[in-house]
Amino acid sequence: MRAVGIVPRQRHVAEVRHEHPEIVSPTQIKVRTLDVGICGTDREICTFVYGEPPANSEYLILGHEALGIVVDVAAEVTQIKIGDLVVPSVRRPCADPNCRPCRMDRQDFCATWKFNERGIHQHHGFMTEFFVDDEKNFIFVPPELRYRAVLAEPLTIAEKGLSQVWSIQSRLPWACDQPGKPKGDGLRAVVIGAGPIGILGAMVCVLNGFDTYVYSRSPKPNEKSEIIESFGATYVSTADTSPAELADRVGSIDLVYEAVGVSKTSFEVMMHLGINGIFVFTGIPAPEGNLSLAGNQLMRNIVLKNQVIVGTVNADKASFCDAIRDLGEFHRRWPQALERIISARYPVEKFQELLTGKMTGIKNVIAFSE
């Protein structure tokens, strides 16, 4: 069957002929691929800075943001049926019997770093016509989200990040506990970056009641600023507003959700994090390069203002379930904004342009079938 992947030894991005998968375990399901989202990780893998095929393969099939339809189920599958729409999770657990997170299905916190990830590391991805996996690695998608659920995987980043925020900040009276009001009511959030992860993160913040600001490079007006302000967040450009001016405008910043992968801007904003504030890193910049920081002042702020800095990567099943739930709420409240995040759908034949050419739009999707 058709698949798109990389051949690292040849430094080649290509369409490959991959063996048609079949169910081999009583808890597996077989899925026909509908949509696969293209993200920065896919494009980085296509520059061969990382991305490792399975041990028995010369190539790695790409794709970790996917939506599909179930075409077959094994005998012991209980929650998913043929015809259901599903999204797959990405990370698979390591084999170490002493890795407590992986043994408890929390491979997003794998303690050995020997996990594998579909479409990224030692496990073929979803940029192919069919794939098979265990039922527990899938999340049911309501039919009304057929053309939006491919956004679940980037949205899970925000969902997991915010779940950690609520957990960490439960150490103090931080979240709103008034009946009928969202937990973020009265709190201020800054989202750094206006790509798909940033826009979806801002949507989650608004949904949770935060007074939300998105801090991004391009001056207004632009397509991203229009989308962001259509669902109630405020767009601010780095081109005309410094981090200090941003803090003056926002007031005390309770939450920063970083979604840009640029260390300079991120640490400049961190200098203005408020009392009892929490800063969530999601971006992964290149390891090269150095940054000069006002280290003494930053350390004083963290200690004296009871601040927390946390990094988050990958997501657990609960975050995928939260993502599907919130996509449904976005679809109900802000259907046009949600629709505009997906810039275009392309046939498989356009893979080379999408993966190695000049990226345009917000989120591009390869449509394998209708």
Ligand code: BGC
Contents of the next structure:
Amino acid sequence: MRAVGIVPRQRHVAEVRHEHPEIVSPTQIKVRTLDVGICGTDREICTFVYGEPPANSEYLILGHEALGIVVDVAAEVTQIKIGDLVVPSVRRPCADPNCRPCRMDRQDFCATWKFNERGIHQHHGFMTEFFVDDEKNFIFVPPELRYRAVLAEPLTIAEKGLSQVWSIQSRLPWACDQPGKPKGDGLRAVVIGAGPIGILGAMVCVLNGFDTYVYSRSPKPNEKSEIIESFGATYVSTADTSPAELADRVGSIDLVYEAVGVSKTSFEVMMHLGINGIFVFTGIPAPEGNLSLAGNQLMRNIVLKNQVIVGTVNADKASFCDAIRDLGEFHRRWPQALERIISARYPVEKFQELLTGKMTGIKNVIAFSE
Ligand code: BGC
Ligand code: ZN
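Target state, the form predicted together with the ligand; input state, the form predicted alone:
Now the complete complex, all chains and molecules, led by this one.
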């Protein structure tokens, strides 16, 4: 069976021949891969900074953003049927009986760090013709999202981030509680970065009623600024607006959703977080490099302004369900914007340039089959 992976020992990104997977337990389903999205994580794995094959394998099959169609179900599968479209989640729990999060299906908070992640860490991914997994690791996708649901996994990062925001900020009167109004009504959000995670994050912010600004490098107009302004957010470029000027323009910044993976810009914006504000980190920069910052000022702000700085990684099943629901909503409200996020669909043969070449576009997708 065709598959695309890394062979770390040879430092190769290559097509590998992988054994066709079979169902081996009564709760599993078998899926034929339709679409696989490519993200910064995949491209970084292809530089061999991280990404680890399963214990018994020389290679790691890539791909963690996938959409597939169910081709077989085992005897005890109850919810999912042959022919359904499904999206798989990424992280699988550790085996430690004392890991409370993993034992409660919250491996996104795994306390031992012995989880594995499909396509990333010690577990093969979805850049392959077929894959098998347990029913509980899949989320049903309605047919109208056939050409959009590959965006579900990157959207889960924002969904989990925002659900964390609501639960953290329930410590004070912050969210709008007026009936009929979204919880973000009257609040202002700044999204840093205009890649797929940033754009999808901004869509979630707008949907939740935040007055939303996206702060990113390229001067406008550009493809991303056009998409962003078409769904009601405001695009601001770092090229002509400093973080202080951004804050002046926005007013008090209630929420920052970081989706750029660059610490310098992030901490510069953090200096301007508003009273009672919350700053959510989602980016994973390379570990090297130092930053000097106005630590005293930052610490004063955090204390005197009751601020929260929080990191969030991966997503739980509820966030996957929220992502599918909101993709449906985006598809109804902003069909063109959603369509434009997926820049192009490529055949498998293009994997090398997509993963290691110069990449253009917003979200590139490998179409494994129709
Ligand atoms: C994925 C997450 C994963 C993280 C760290 C991201 O690209 O979307 O699911 O937890 O990488 O490996
Ligand atoms: Zn990803």
